[in-house]
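Coming up is one lone chain in structure tokens, specifically the form predicted on its own.
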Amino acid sequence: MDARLPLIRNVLMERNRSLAELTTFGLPACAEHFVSCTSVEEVREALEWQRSKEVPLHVLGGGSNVLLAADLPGLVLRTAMEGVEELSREGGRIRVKVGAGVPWHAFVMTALERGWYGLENLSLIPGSTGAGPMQNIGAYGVELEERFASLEAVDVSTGEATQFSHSDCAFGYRESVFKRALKGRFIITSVTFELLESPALRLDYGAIRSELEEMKIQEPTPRDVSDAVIRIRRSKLPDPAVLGNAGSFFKNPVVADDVARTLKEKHPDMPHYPAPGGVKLAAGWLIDRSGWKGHDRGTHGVHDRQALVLVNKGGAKGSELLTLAKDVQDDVHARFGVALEREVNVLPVEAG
């Protein structure tokens, strides 16, 4: 049985807490000490304890973009701040503040119900709202940064609350300052978005238009677009409740123009898209063409419908999935000369 003890004032700490059910991969791992924080003050209390004990700190959000490769020493702090609040309306734009612990898809559904538009293409993305800016989540032609206004975060070293503007976050493709220069230095507690009163539908990416035609919808609403995206995602991606996974395991690589031209000459059917700094390739296509789609290693493997997704079929260890990921990366690089980068975060960091 987990031993529990009070932490400073109001926060409850658990010892040897299993984390498997708090991540979508469902991999076996335990936190030496664990707290779930529902407010900025609770975050400060937890950080005060962590600093006083001089133990490692690991931050866990929705657990949808993380691979636990081993037990986590020190303190695991889970962000569980709730709340969705409309702050203002002006010029057809609506500012909405969302707690970091609110599940992302639940927030998107709430936005649609309240007539706040602009996030419908990002439906059914797993994880928490607070994790969204870190990754600059995106899907079907829309990235979070397009509707991002600001966020609030707590400085790990001081406990002070700080506000970050759009420019402060240095967003890029699945990137932000929180994954690079400020990695591990701040804990996001809330995010503010600038949404739209009137729809501005984005239908030209992926299979959205064809899915709407399949649904026999000629004049789509934002809700229709959301429904189409949900149908597409469910047809391609496994449900983590049924098959452990963290969604796309690898980023789509961006290569130089001359590299893309050479590959295109050898592989005329290779998907490619313009991107800042070069040409974006489809990691799923590269992995599929390398023969990894549906690869089975008993307890784990590569999904049979989406080569970007590694899966825990039951009983897998994080270290085994890391080995599989490296095998995929090495093979793709040997065949195409393209380096794949993990999109999933690995904890503890040294295990990755």
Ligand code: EPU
Contents of the next structure:
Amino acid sequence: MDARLPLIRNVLMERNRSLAELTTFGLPACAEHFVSCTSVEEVREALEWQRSKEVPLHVLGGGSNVLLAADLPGLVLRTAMEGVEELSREGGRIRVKVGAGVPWHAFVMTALERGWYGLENLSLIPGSTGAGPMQNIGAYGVELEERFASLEAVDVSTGEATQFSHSDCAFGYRESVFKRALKGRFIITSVTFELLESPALRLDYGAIRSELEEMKIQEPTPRDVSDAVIRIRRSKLPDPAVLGNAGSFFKNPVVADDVARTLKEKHPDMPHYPAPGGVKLAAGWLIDRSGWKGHDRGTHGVHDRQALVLVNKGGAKGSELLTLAKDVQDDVHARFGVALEREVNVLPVEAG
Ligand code: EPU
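Form predicted in complex with the ligand, following the form predicted on its own:
Complete assembly follows, chain above in first position.
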């Protein structure tokens, strides 16, 4: 039987589509129905179909921050809008609109080539541009929200396109309104950034300076900073093309001042950073100190160079990775009294 069925007008629908190669974890799971949408119009058509059939909807972007725990019933809608467009220039700031499906790192490289600055520190983050605002991606002292202007999203229940300003998004550390109050209610179709004509380098994150020193660079350009970030990431984080993973599996926990004080007394070498609402601890350090770094369960385990990353070594199931994650969470809680929250999104949602 032909697995491809025409949907309404333009959109092709696939049935029982494997999703393993569309996610960086590479876990086995199928979509009952699957569409890849390259325009707002196609998103609307797919949503019309989904509403008329009254089936569950799951949205997939670049697939780099998702754990597939089981097959997905209903419709999986993948956002694949292309395009990088300069909208305007004013006062040294350049507005650039990017399709949600554009791979994030490809966009960062395009920005560097065009002389649009401010995203260097976010080089080599996997995933699509549309997924960036969802969890306010961040690395090496910079978060996406600092260069964010607005985004367009389609309302899942009405099919209407809506614009979200910076404040509408309620950004926080790996957080936005799309992970909280509006979870599952909008599909991001494009993101507009405000980038800089003149470089404004951010070297405050220690590892960048030491990497630049090692590269023997004294007066770095934005390209040098990007290269340094790429070198650091390659040395610590596994390449999803080689070893399945979804980057940091847990968020760095923020604890109350008194909790942090007690922990620091017991563990003077524990990394800690001031944060809104308390003190941010390094989940990777807590997991490492609990003895999990390099933990091996045959098909899956904990990465041996960064304890915050869980890996699929080949043939693992999503449910097994969730069990490992729970074991890590329970053990860290028993040893340090700190609760680790997942950073990765689990699909189907109820399985999380
Ligand atoms: N650490 C250990 N052992 C480990 C890992 C870390 O002791 O196995 C210690 C490090 O020595 C350091 C501290 O923990 O003192 C923090 O480590 P690192 O600077 O590597 O950063 P991270 O907190 O582990 C966060 C982000 C990463 C981001 C880096 C760099 C989160 C959840 N993770 O990791 O983001 O690349 O900072 O900015 O915030 C991602 O979100 O997928 C991701 C990779």
